[in-house]
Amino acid sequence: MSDYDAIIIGAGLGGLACGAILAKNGIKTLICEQANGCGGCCSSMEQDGFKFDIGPSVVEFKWVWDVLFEKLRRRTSDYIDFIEIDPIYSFITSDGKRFSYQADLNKTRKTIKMLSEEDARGWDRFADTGSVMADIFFKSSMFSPMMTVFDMILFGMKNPMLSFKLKYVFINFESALKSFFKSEAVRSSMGMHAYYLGLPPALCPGYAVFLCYTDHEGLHYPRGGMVSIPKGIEKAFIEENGEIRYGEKVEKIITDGKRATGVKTASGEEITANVVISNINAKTCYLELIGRDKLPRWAVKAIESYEYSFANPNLMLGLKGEIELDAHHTVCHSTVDDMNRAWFDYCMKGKIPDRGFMLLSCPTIEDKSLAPENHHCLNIVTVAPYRLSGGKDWDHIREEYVESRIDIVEKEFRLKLREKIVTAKLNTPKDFERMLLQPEGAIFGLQFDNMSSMVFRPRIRSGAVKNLYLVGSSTHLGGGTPTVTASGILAADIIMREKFNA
């Protein structure tokens, strides 16, 4: 007799998604987190009376959540308050000028075409082909496992459009942004939606150009700060009898031959259960959890080729008095070359990026409870590398990047930060690594190409360990506050379907 039905390793979003949907099913289920709390990336943490993101910062997709709690009987606006954002981006220019993308498709159109009288045609057809893209990648894959090739076949024959949409498959996110728009200034706006994947636009997967479109059917942010999220989820776990044991580090993953039993704790603890659930990543769970003996050859060689997804450094600042933006993001605007640029010539080489990628979040613009009164949270995020060159280590350059980023954006970009600076607190690369034990700081799991997704990703059912499953961003879906969501639920059908037979 096991001690539990099934136990979740992780607190993160996937885990909570698949814990809560397995308990309102009555199966006993144990969630062990390392931390003291829940959300893993999805999280957020205070300081100074300021309460910063320090992962994600928005949401889309909001309707992953009311697919959730509608499994669990319940309304999502009772657990999760999602306050809507527009404009959905800003822009400043080196040059300083300014202009918004709105949430109405229109309204964005006529920005553009102050940008470009053509772009505007192209926004045009843009938006026809994302609303069709739309539907095919970013909802109907949403619930689909791609565990198997019948899988991806099954998924093509259920969305025929599929067919006359391919080409967005197989070239990358900069071809993608060319077909539609000729204006440098135009393509560059949306050219910082591959880092979203963990990638520039020259490597990203090109059908992941239309997540600028599906920013305009909704884009959110949780009231009371990204952690919001999780803690929702974990309420709704806890109110279905769920158990989670904060501070409680997994250390190996107990097998019978090629079957998991349960897990053993860092105290020396061994919990059994029917199955075992990882939302930690994947190569962590397969080559240090269940250990490189315990698996067979090819699968050891499978995960070892997976690489692990870039590093966020993130800069988080308390500000003083009113803040020189008018949106929950704004996008210091770089053009697609130097997007291309800071990955190739710098992050590649073991080099911080002078530019490229730089974004500023300040959720203080729709929720004033983060901070105090009359001040404000601004977080600073950009893709750097985990390994630096030079003998550098983030331990030790700590002071120079903070001042490197807010040189930045104040000489190139005109924002007035050092005088309102109240505190501040970087989370670098190790850092990340430490506090979530994501290896090398890698956010979004495991590097994201198209040959990293659906069926080549890391499979929710493990085809190596029986009683073994897979959630969060290292596997299907891939990283992003939605899509983990999505694999928690995923999961738990896949294990109430095959091992409880509801």
Second form
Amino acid sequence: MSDYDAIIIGAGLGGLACGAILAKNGIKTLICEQANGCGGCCSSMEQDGFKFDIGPSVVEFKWVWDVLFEKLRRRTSDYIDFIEIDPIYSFITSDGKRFSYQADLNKTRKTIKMLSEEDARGWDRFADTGSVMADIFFKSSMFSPMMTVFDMILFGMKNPMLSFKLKYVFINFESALKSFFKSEAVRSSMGMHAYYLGLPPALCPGYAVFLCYTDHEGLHYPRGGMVSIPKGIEKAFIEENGEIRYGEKVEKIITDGKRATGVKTASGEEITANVVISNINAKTCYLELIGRDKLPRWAVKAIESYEYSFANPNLMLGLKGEIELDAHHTVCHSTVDDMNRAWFDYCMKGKIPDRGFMLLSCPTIEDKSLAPENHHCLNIVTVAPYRLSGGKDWDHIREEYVESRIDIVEKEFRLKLREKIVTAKLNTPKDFERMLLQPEGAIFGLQFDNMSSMVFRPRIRSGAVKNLYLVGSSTHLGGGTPTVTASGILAADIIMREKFNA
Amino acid sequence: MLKKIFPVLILLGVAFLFVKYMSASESKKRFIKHLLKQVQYLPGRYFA
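Having seen the form predicted alone, please provide the structure of the form predicted in complex with the partner chain.
Let's see the whole complex now, leading with the same chain.
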């Protein structure tokens, strides 16, 4: 007789979503979380009266949470208050020019027309193709488990339009952009979406380009900060008699040779369960919690072969007075070439890029509750390597990094920041690793490309260890708040069907 | 007859792909290299 029906390691979005559905169905479920609060990468931290998001800063595909709460026989709005974001992005060019993309497709068309007459027509084609691709890649695939070739065949049969759009699987993000847009300014404004998959435009698969379209189907922010999403799910989980232990780090997944039978915590307690669900990075789960010696050699080699996505240092500033931004997200404009260069010439060589990508996120434009009156929160998110060259260490270059990022924003993009700063906090890749136990600070988990997605990504039901299931950014569907939540929903459905005959 | 033509077709196919690759932009070459270097791991990844 096991202590629990299911144990979940990690109270991130995937773990909580999975746990809430299991608990709703009467499965005795325990979540062990090493931190003192829920959310994992999707959480917030407070400093001097400011509340900062530490990871993602907006959500797409809000309907994923509607699916979750419907399964829980609840209304999303009773648990999470989503605010619609419009304009969805603003851009500042290095010569101080600004433009915005509105949620409305026609308004965005007008903006693009100002940048390039020809690309306005490209935008029409892009939006038409985007609506088809959104249905195939981002909606139908959201709840397809993709664990075997048969799942893929079934997926193809359900989505016959896929065969007409397959070329976007086999070309890169950059080529896909070029097939619609000729102007460098327009291409650059959409290039940063490649980073959502943890790769630069040259390496990212072409279908990801349509994330630039899906933004227009609705971009939202949860009132109270991004942590409001996991907190909403946690509330439902507890209402369904689910149990959460905070500050409870799991050190080992116990196996009887072939199947997972429970976990061993850092305090030495052994807890048994019929099913173990991992909401941590898949590489850590397999190689450390289960252990190389407990896995077949081929499985160790396969798991080791996955690369981590890049790290995103996050500089959080509390600012007093008005802010010269008009959108939740402002992108400091850089060319697609700059974005590739930031990866190949800087990150891959252990150097911090001097340009390439810089996202300014100001959630207080929509949600004033995050900062004291007449103050704003601003996150400056960039890409950078985890390992620095020249013997440098993130812990020793904090000041230098903070100053250099503020310099870039002030000098190149002409925003006054320094005189307004009330409080500042930098989360480096090393901080993310220590705080979230995300190896190499890779907040998007594992890289997501054609060779590490769908059936080639760590699957939801482990093939190497029985009774082990995986959710989160490093398993099928990849990084991103809706996809991670969907992985939890998928896992719960599979577990209910396979283990509890429900 | 087919036995004789088949190797020639394969060779032509490989030559075509090679020429296509050599004439591709640096960005496309990087993309292809990035994918090809992972091919060896696909069977393991599929079953893990």
